[in-house]
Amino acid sequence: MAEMLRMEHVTTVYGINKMLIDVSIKVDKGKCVSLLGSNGAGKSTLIKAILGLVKVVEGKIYFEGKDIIHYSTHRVISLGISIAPEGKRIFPKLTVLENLRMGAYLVKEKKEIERRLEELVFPYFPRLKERLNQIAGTLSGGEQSMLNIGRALMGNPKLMIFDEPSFGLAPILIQETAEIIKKINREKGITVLLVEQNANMALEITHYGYFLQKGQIIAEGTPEELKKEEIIRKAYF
């Protein structure tokens, strides 16, 4: 199986504090991999390390075999990495369509933008097609979550990072979101790194998972294996 993303023995610091300590994870092409952990575990720092937003003092990060450790964030994203950030960070004063176009800001051709809307966004979020001219801040919470994911899809990603997609959603919307993530991975072949506190949701749709605690990977395995880990059972089940 070809690797899409690999982190090898990554350590990051903030001031004098180590936020990630000797972290190694691997995301194979076409797979959906989860990163579990509570608040303060270091999940956001790991995402920022991939995107070049925090300094890595030890270790390596590879994307499709390229060492990206010194790449700028702009360059990392241009390789084919998109993120749907935590908390539905849409542009509330822009329309739905303007928000979606922001996800394809590197694209100049109008036809390509239209193709991505029709092939990557509207099949999963038909409601967004109905609301293209609506101001994004007036959407419901669930619709804003859809827009957040749709905007990330507009980057036509090879790897899509979901940062706490279940955050703030009602149980029925969490289930709908999980199904959409699974479809994006299975139907479009987009590799997924799902960063979540909701282990029940994450382990239902991912092929492999890692458990991060206090900046260190303390468990990894298939969903079935992780569910048997006592430290995870105590934390989540």
Given for the second form:
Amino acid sequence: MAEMLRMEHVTTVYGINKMLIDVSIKVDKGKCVSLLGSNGAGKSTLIKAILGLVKVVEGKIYFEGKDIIHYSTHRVISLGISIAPEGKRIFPKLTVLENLRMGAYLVKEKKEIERRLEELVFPYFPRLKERLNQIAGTLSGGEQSMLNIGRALMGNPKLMIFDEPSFGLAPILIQETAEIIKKINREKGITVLLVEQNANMALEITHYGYFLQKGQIIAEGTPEELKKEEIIRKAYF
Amino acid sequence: MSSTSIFLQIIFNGAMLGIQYSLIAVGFSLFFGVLDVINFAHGDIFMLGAFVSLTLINVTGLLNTSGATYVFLLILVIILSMIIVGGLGVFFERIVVKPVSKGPTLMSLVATLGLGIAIREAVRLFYPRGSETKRFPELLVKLFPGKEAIEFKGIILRYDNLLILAVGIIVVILLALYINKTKMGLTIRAVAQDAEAASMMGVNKNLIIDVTFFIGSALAALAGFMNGLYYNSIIFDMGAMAGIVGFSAAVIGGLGNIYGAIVGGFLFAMVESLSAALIPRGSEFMTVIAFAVVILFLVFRPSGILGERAYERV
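Got the form predicted alone; could you also share the form predicted in complex with the partner chain?
Zooming out: every chain and molecule, the one shown earlier first.
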């Protein structure tokens, strides 16, 4: 199976603390892979390492065979990676449409931007279509998280990274979000790396998972295998 | 002179200065937006604008030409001085302002103040007889020989001042269109709101910072040219006061908001102009009064006229 993203023995340092220690993960093309772990386990650091936002002192990161470890963030994105960042990292003073346009920043043709709006975003988020000219900061929390995902979809990525999509959402919205992530993966064929604290939700929709604790991968496997792991059962079930 | 015409003259004089202050203040707001830094060297960029345009007037031999050549060369001088000083602004941003912007606020404060002093002293030392006041020629008189000004409803309008007002208004409109209607403008706004999120969309942050410093510095250069034209004299330390006034105007308007900066610039100038005219010996105190207004703003509305209130930030 063709691989999309591979991290090999990655160690990062922040100040004197090692945030990730010898982390290796692999995301195959077309798959939906989850990265689980509690608060402070190093999940955000792992994403930052991929995006070139923290210093990797050891190890390698490959995207489609290319070593991307010294790439700056915008170059990593230009390879075909999109991210729906944690929290409400939408641009609060821009309109919904302007936010979505920023998601397709690397696209020059207006027609292509229109096409992506119609084919990638509106089918999943009809609500955003009704609110195109609204200032994004005035949307409800659920709508903002839709915009966050929609904006990342506008990049028409090969790999889409979701950073804590369930964070701060009501249970019913978590279920809705999980469905959308599943559809993005299964219908559009977009490879997904889902970083989540909510293991229940993540294991429901992913093909493979990694469990991160104190900066180290302590378990990995299919959802069925992971659910049997003692350490995860203790933490979650 | 009737009281209406006196009032009109005050407004007109205020607008002259207001457009200059606004163009400086816009730079402060733009830089604060994309780099979270207050660039105290910006006043000296304004001064460079005045000196570069004076140099270009001499080098091109503008004053020895006439007719269409004259108009062409005048436009060339204005645009070229904006491009040169814009480029210098990017250069200073790369070697001083951006490197210190990640450090503590105090560091960027000291570094940009130091940069300003370095620019100022460089002009004093290396410009021919740089410590003296330089005469800045009147420019539009050449096109209307024998008449220096026109009278309109009892107020006197110099041609050069009309040029300042016309160019200023056109540039402010172009700037607003650029920020609101173009992709680059959208990107600048996005970087100002969340630079890291913007880079996650594929934005090259450094490029946007360069563009922003080019625009801000070019606008300050234009203000420097206007200031020379308005007072007909320029001096190496003219940027010190202009920088403080421009910064204050940006603060009154709400730092980071370019429309606020424009409003703030005009407000500051109008207070100066009104106090010079209406208060006995007011011209001696006009700047003091204007800064008193700034202080009142800091006390009663610290986020500025158009600045966001705290709850909107959450």
